[in-house]
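Consider the single chain below, provided in structure tokens and representing the form predicted on its own.
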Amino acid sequence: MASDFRQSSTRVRCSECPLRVKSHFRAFSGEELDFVSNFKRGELNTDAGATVLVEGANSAHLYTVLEGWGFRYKILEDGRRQILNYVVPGDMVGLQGAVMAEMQHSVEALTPMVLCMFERSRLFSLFERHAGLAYDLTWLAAREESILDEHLLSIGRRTALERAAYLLAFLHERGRLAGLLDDDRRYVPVTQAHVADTLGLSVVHTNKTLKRLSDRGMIRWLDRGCDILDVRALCEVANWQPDETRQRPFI
């Protein structure tokens, strides 16, 4: 196996898993947890900036993001990237995969991550014992989708400082929620390059946004990613409110 990942037999149990104490994720009952106990088959330890999954490639497993930030993308041709979306712990990656037999995008590592590691052929046991944990990936899913529909509209039809300002908002929220930001860390690791190949902008365009942003006060760019200083004013240029405040499902 590459140097960039390191599979480990299960570190952390499911019973103890760190995100069951956030408030911000759903409680499992017992019958739920014995499942996904099971179900899980170790972790996978990825070092920033390796690629967990290929796009086109058939994966004998699905993962659930335990710590770390990372990114889906897709690659054209000539080699321009697309990014699509970031994961934070709690989210899952593979799924796509699971369900039309190969990944239709990439996942890559921002940083060091670890992840749940779970077998691709034993999904659809999930479905036929517990309607709930369906249910969940089902609501993962959607929630995906919604963010998508999001990110197409900032593209589509947000100016380049309201698509910063979006970005970095959203990117913060989603931060916060997964307990990996707070009022003392309001670090988000993404490069100027990341940002660039979100907003579909170039990176000159985009070096240049965002120092409108810094001018301002809400940002502080720093050598691989930057300080988030005030993401009210962010939301405030964006036109745009973080809606996710129900307890979400994971696996």
Second form
2 protein chains.
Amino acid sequence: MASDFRQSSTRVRCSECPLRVKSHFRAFSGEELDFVSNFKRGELNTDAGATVLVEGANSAHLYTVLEGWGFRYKILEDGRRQILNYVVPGDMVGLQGAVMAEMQHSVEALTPMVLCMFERSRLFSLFERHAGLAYDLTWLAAREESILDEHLLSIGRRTALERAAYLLAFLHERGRLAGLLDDDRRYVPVTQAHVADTLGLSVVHTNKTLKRLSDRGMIRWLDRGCDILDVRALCEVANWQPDETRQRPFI
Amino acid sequence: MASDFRQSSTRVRCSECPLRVKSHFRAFSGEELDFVSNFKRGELNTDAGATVLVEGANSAHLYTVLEGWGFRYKILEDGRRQILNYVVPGDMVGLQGAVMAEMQHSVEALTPMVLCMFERSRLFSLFERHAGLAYDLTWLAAREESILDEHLLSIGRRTALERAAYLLAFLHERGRLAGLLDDDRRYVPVTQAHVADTLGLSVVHTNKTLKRLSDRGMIRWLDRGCDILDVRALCEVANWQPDETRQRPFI
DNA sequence: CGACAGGTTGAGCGTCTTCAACGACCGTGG
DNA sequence: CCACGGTCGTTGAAGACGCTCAACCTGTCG
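Coords for the form predicted together with the DNA, given the form predicted on its own:
Let us now look at the entire complex, which starts with that chain.
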């Protein structure tokens, strides 16, 4: 089975949320924690490769990622696929579907994932009762927007090599901030097909471009993923710098 | 001078806001109107070509567009420019800068524009006092996100002709909903350089691509802009449909 | 009048695509 | 047990799509 719902007896309590302890995320007040605990209605557990949300669906839920890597994408009728962004622990998925009519994109798991499930119908009460959390939600949306802006710049105006370097540096940064990567764990779980569909290139040319980065010692391609060996060099090739935000909100 | 601030004696009152009467925008409650009237701190009036906001700035303001066309963009160090999206009446600009540290993109006017100015420092009180407006803000952010998703799909996976057709159909739709276009006014005020920088193409190739659309009778290129003659045909070429939302929020 | 922005067109070239074939690996089933 | 198909990665060859360079035209503005 591609996914299952954990019983509430086994699921993680918000007060013991493994993400909350990470210094990167902002702290909740007691009241906020109570509200969120109550807002949470379940936990979704998926295999790698599972589809979490599909375009066009009118899902009753939205989620925050607790564990694992995933990605958002759209496809054209003839099968051409574009990966829009990646999701890591702390990210919300399904907000678009919750606020607007229906999902305009799909979400798929790259690794096994754990997601915290909320009920869409109760979203408005979050706005009414906790301005701070509502503000955080807007913060998250604004950050997603600025990431998409950078991706657009990348696909539209960077060369294939620059694009690839940017993407890998970007994924490293996101993974690092989410606690998925550090000095010992530098493995990003994407296939070359994922990279190609993110960069707007063919798989063949992506392969040749990645090889150039490998030859320069910036990455090492493994099975279904790669180690990021030299982020700084990648940033230099891409002419990109991650912006350093101290703390981020998290719902 | 590129821009000036109107004195409060001459500026539009929120209760008489020219946008509010359009059926496309949702109605405010009396309380909300009072709050917004108070939230508004001035009006910005720009010439065509004026820079409204610049990347890296720490602007104290955010704006809603009242009149005119504009666009958001980013540039790389060597001058390569990518247009991210267009802004029309009803759109917010500067929210990113208000929520996060600083602006990650610039905004420029395509035509003379009128913008309604708000103070960034008072944004949080909007969240505290008017959940409905806060929700609207998130709605706007989510919609911007879904537009950027579609643009990414377009630049990444559509051919030059499809991309051009998509962009023009998209601009027509946005202009129409904002009341800038109708059956008699079908003129979109962008140069071919703007189109090129939106599509991620060179100006030369953009010119040749637009000519193909002209030859097929879908558009007619004029001076610094074009008439959209057959939106349906453009949508067909692009394999794209605008999603029909009845009403949208507006702050 | 000259300078400049915007648009148009042709020629040549390079990046990236498609097609094709092949090797490695893995799980499944005969 | 091995054969088989499927996914993933790799490489070469040919050709298309889009880029750069270059020239020229138009209209506008100081």
